[in-house]
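In the form predicted on its own, a lone chain appears below as structure tokens.
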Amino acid sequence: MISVKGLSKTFHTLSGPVHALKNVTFSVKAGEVLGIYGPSGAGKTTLLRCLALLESPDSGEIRLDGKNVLSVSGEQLRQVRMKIGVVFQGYNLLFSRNALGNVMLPLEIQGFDKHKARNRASTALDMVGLSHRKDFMPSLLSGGEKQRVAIARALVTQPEVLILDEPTSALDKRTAESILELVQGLNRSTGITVLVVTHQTDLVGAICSRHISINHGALAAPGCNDVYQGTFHEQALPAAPIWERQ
């Protein structure tokens, strides 16, 4: 479903060039949960931003369903971005809006009718088990609940790919495990392809079908297909519908 080939990115700073990505190549199958591991400064965030089409690489290609998405612009680029949901580290919620309002925001920006946006946002909150907190402001939500709102906001456009940047780094172990159980359940119930960018291999590795490791901007083991052998116990999750693709 996703094919990355020869991706390179260099930032030019006062201290000299920083080679954030060096000829990165890998692929992801539809419905897979891929872990992207590496220490701080390894190039994970730059890779995430390139995959989310928020950063332009210097060279290489990113193909989604066979199409090189780096060659599109304008309305086509907007349509491609709708297929990719991103949950950034730190939640990035608007504190002037309640949980439902935060989830509705992407749809409002796209020009959705307010009634339709509200219904779809309510469904997304139900999918992450947070419908009972939809009227709460972010300041009244726990860290785990804020993360669930952020995930619902990423899901509300019904993307084909969900990218999570360090989804458990700010959470205690028990809350982190509940978030990972949620992600695992969403993957199983909707078939969405998931990329998890993290340095916490001990926690996140258990839900990943494969992983790749990046360090100093390059894959530590190019073409790595190692299967993580851990186990993860899934809790009961709210039923989530299979999305009808537009």
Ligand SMILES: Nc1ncnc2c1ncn2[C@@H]1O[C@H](COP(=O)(O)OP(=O)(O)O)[C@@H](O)[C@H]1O
Second form
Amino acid sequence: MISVKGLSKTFHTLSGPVHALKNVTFSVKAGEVLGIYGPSGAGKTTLLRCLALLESPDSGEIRLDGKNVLSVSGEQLRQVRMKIGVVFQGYNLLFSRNALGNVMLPLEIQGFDKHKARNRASTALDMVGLSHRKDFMPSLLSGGEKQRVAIARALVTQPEVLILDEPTSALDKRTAESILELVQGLNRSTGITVLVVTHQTDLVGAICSRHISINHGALAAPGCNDVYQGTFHEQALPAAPIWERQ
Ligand SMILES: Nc1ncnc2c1ncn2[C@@H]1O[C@H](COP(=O)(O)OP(=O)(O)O)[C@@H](O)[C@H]1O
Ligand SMILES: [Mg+2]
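If the structure you just shared is the form predicted on its own, then what does the corresponding form predicted in complex with the ligand look like?
So here's everything in the complex, that chain up top.
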């Protein structure tokens, strides 16, 4: 479903070039939960930002459903962006909007009318178990609840892929596990493809059907992404349709 080939990205800084991604090649199957492991500074967030089309790589190719997404623009780019939901590290919620308002935002940006945006946002908050917190401002939410709002906001465009950057790093173990359980439940019930970036491999590994490892901008070992691990690898991938579209 996603195919990444020869992806490279160098940042030019005052202290010299930083090779954040070096010739990264891997693919992701529809419906799987792929872990992207690596220590701090490995290039994980840069990879995620490239996949989410928020950063342009210097070279390489990213294909989504066979289409080279790095060459699209305009309306096509808008369509591709809708297919990818991102949960950023640190939630990135707007503190001036309540939970519902935060979740509505991507749809407002896409030009949806308010009524439809509100209904969809409300459904997304139900999906993450936060229907009782719709009117709450972020400052009144716990860390786990903020993470759920961020996940709902990523889901509101009904994406095919959900990408999460270090979703558990700011949470205590029990809350982290409940977030991972939620992500796994969403994967199983909707068939959404999940990419989860983490350095907490023990914790997050429990929901990954497969992983790749990245260090110093490069995949750690050729073939490492063929190694299946975790406890759920024998389960059949959920069947299409990916979403019950409204
Ligand atoms: N915008 C940027 N400008 C300069 N250097 C950057 C930028 N973003 C990331 N880097 C550098 O690229 C490398 C990889 O960073 P990152 O992708 O954030 O790693 P990770 O998410 O695995 O911790 C690091 O050395 C980081 O300092
Ligand atoms: Mg990072």
